[in-house]
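In the block that follows, a single chain appears as structure tokens, in the form predicted alone.
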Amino acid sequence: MSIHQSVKRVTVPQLKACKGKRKIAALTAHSSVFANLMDEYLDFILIGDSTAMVAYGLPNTLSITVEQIAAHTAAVARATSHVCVVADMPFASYQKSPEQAFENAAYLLSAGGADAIKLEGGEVMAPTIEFLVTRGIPVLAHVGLMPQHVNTMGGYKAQGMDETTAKQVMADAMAVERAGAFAVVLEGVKEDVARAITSKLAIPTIGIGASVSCDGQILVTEDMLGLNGENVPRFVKRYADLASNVKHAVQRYADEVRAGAFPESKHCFGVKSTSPDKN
């Protein structure tokens, strides 16, 4: 006889039940320290392919790996109890053919304990999207402004803003519900373009530099948290300001060492301590 445990996290259909009933908040992280912070207050962690820009300084997501990415999403899955984790597919992992994506992704579920995958392409990854769902991999999708196409794109240009691209992202966003993804990013898509799509689709649609009207939405940690610099992008919002708390830790750290001020006894072995640390 089986015995089936109760299952805490959110789920892939939990998310999906989401549509018209309330939001979805969603921010990424690579480390189980952040992670294990975060994982109270959201629904679902994305392991996403800026871990190559914000954790390795690359200049772009395009240099990232398959196991790169697993290791942060198994480090994240570690640490998290509640949230549903998607681990993001890096460039060049999934586009070949279904195969490679269903091998790579599979992987991702199995090693890096990812509950599901997220890749980028509308109309053109359809096939691939109904081959991963279809063979138990669920799927989010991700259209409009594609950091993997950074260099078709010519940029990271927001998508939508004239009546072509309108369009494109539209045909896109349906595509992808069509071929069973749970759901949508829509990135940097021009606002009443995203209002339309989340009108249309039965899906929910995830916004990152889109439309309050979305189901929900996801930013870089690094960039809410003020972790970034000073070049973000502009629909990011800042709830803090780390960069500067940091700072100021490691120099009153640094002058302390520097001053012969730290360690002070109480943080030393077999020395009694003049005022004990009662922790």
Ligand code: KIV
Second form
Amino acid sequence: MSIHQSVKRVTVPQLKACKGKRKIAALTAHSSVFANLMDEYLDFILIGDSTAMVAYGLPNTLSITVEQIAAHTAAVARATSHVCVVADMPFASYQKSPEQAFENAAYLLSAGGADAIKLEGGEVMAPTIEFLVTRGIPVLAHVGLMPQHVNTMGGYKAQGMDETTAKQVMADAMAVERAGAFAVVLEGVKEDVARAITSKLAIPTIGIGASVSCDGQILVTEDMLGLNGENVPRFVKRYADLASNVKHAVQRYADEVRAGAFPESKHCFGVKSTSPDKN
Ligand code: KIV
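Counterpart to the form predicted alone, namely the form predicted together with the ligand:
Every chain and every other molecule in the complex is listed next, the one we just looked at coming first.
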């Protein structure tokens, strides 16, 4: 028997080959439950460093660790069989040197089961991207608004709104392509700049707040499912209002527990059920 199992997941070369053919659909996930529900519909799932905020209630993305991302990546990888699994490199896990980046990225592939990693940075990170790619680690780059730069940017600011940042985002996108990234996330980038980058690059652009001209889109799942409060960025479209459903279900449960209406005999062992088991 061959040691090579038949490949069922969307692969990095397949994602790259989508350029100019069809759009790439991606979302974030950090739990096996959500990843499993999303698996058949998406091309890739990102275990984003936004997990720091949506799973741990932290104020920004800066303090999640490689070990935490690896554990969440493993949960997503176990629960999926179709999507390409992309793990985000946490702040301070790759900026120091290409060697540091390699060690942590390799850990996300070996311990987390990721198929690829994502890291923030353009021209500055290009040597690191090349170091990783030439050693077998596929890289999804991330330029434009880079949330790990929140302190140097003084907030989350759309990029490309003036000539200087427009030129910088373009230079960053071209640099990561040259370095070997298989695709690039454009976050918070002005529409015409995102369009220009998308037509210039031979690799797919994945937009988040960067318009429909990108080759694909990604959102934070909690934002698009309405699980993250009202305070979401303007580029988020809410496809569901799960928070209301969850609150309603939990309220009904608590009311029934307090009223002694749950559990019923059908939910108990050794008691003859008086009604069919329906919800
Ligand atoms: O961490 C994250 O969720 C991201 C976005 C691109 C969705 O980096």
